[in-house]
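Next up: a single chain in structure tokens, the form predicted alone.
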Amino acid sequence: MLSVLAGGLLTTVQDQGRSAWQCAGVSAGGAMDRAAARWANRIVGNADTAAVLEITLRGPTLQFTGGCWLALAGSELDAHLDAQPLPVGSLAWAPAGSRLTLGAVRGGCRSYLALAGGLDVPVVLGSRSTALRAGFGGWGGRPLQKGDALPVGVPSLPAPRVAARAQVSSWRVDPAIRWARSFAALRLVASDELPPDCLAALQAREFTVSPQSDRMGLRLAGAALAPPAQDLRLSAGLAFGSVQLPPDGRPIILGADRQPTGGYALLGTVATVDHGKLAQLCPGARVAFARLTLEEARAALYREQAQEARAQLMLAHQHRQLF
């Protein structure tokens, strides 16, 4: 059981989302940097799809009524286990009423917290992951706050010979670490609907992350961009990265719970090897967009899961050295 002493900022269970409803008209969910959540994951010995803590900009405190291994994953922040610091990308075991008090997160926006076992609160539409706006899944379709217990699920990996004290590996894998808090580049593949012009516009100019984004989406502030003639445009599906642009002229970039459908003229999509940058923008990050094509973007992303794999490959061998 993971008890909670204080919440966090905005602190919610999350997984890889409930992306098979969008048709019946419900958002995706799931975490908004898939990548971290799946490596906290894989550092434990979970699968991937496990639900995990999403950490927004300030984490929650809390202690373990039993022993447990977890890691942190996504964005460096200011973690201790009772009194020893805990890394991103590591390896920790909490013994039984030891304490985790996670504070600032550093260079991006979220971390995961991943416990062996993986949170076990209800499935709901096929995910644990908390939707926000509707108020279901998670724990209470909420954030955490102060007394709230959550179960845990069984660990794969066996306890430590000395289970009596916090212990946290020498190593760390995790290749989904992002840092971008003060600026990204996000190469785009562009819509086939956008006018060269507007493509051109887009590409010249750099945007600011407003104070009035969320999960659902960032809204970029800074010079409009005139939108492309629309004549009786339909609404078309939407995925994560989709660059929308409203008539006011400042586009909008789709995060994890955005709406399934929408009308607005579609500038692109942010290519899926730089979503982890797309999650760890904080309020005031400078955005600029690079075009690349879709072959580009498959070929950086086979690039990525190369990388992955090597890592991978890492893990299994730290993992054998402790078991």
The other form holds:
Amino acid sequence: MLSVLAGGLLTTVQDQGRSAWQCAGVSAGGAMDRAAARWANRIVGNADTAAVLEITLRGPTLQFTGGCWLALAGSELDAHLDAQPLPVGSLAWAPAGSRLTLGAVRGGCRSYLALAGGLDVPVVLGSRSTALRAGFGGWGGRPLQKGDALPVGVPSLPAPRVAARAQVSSWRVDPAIRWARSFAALRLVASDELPPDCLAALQAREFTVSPQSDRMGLRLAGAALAPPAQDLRLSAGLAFGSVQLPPDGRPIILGADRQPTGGYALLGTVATVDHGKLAQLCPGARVAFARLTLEEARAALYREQAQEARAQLMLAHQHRQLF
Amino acid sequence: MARLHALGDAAALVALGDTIDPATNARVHALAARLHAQHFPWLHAVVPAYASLTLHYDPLHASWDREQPLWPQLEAQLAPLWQDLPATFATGRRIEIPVWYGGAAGPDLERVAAQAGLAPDDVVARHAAPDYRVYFLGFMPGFPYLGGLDAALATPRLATPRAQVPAGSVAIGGAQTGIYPQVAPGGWNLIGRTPLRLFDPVRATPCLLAPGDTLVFRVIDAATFRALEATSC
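Output block for the form predicted in complex with the partner chain, input the form predicted alone:
Time for the whole complex; same chain goes first.
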């Protein structure tokens, strides 16, 4: 059991989402930084799809009723397991009764906490992720609050020989750190319906992430773009990272809790390799766009996959050393 | 016949037309059914809309030859499926939606009537007359995009959207009509409310409506609404 002593700013249960339900109008949902959620899971020996906590800007304070392996990934944050500092990307053993205090998220916007066995909340529409707007999934369809007690599943890693004291590994695995704090150049596969002058204007400008941004989308402030003279797009599907241009000329980059379909003009969609960067943008961060082709985006994704495979080997080695 | 557009590197939009009409939409759902029957391991989700389908796929799946461009590979898989799509629905249910029009349930009925130059009762009669086609579900869980609204009832959206529209509200926004499945902010004109639950994530069939269904509105009074509301789950 995981007891919540303080909920933090916006702490939700997330996994890899419920993409298949988009045809019913349900948001795909899931972790904003999927790669970070995946790595937190891998470090504690979970499947990539296990449920984790997504921590936004300021973390919760948690207590473990039973001993538990845990790991943090994503943005750096102030984290202490009892009195010991807990760096992102390390594997830690939290003995029964120990306390995890998560403070300010410092590098980007979001960090992820995985517990061995995963958070065992009910699966709703194929996923354990929290659908905040619709109010279902995760823990009661809402962010964590003081007094909540979440069940933890059966871990695949055995308990350590000395289970009574907190331990933090000296090694770290976190290939997900590939973003900057205050500025991101997002690479975008341009929409082929887009007039060339509109794209040139997008690439020539720099925007600021507005405070009205959330898991549904990042609103960009800055000089307005001229919307396409005639917008004939019928409501149609959208993806994570799709950049919409509403009539006010201020782009919106769609996030995990986006609506599955929409009718605003579409500038393009941020390439998957830059989704982590996108997920870690805080209000006030500056954003610029660069264009790349579908094939370039694909090549970058294969390169990233090769890096992940190397990190995976290192992790497998560390797991073997442990037992 | 079909055009493929990139939506980033993990989704593609298959456009079967650029108009809102029953025949194009029937082809969209016929293609969706064929795609589901294929069980492509690289395909995560199929999202039908008026005249297109969006395919969310795994760009790193072992099905793809990484040395070759993706687009021709994707097209080779899809092209046989988008041939000879039937332009009429094979199936589709007829679903009756009871609606309490006007009063507390439809605060904008008078506004719609004034806009159309009709009496409120005529608005209700014209709204409840047609067979509506469910084109697709989107915008929010279980929300139906409907075709068939009497053009005389088209009414501009509110200048200032409401912060909270009650669940079950039947509304007109521009030339479209729809039903809010859950409490949400919204700028459509509210003309009535249904006691039916359009979406319940823990129900065996979460969505009351499915694309291809025919929807008809049936006029009920406030007392019937309350009685149905008490028994609906």
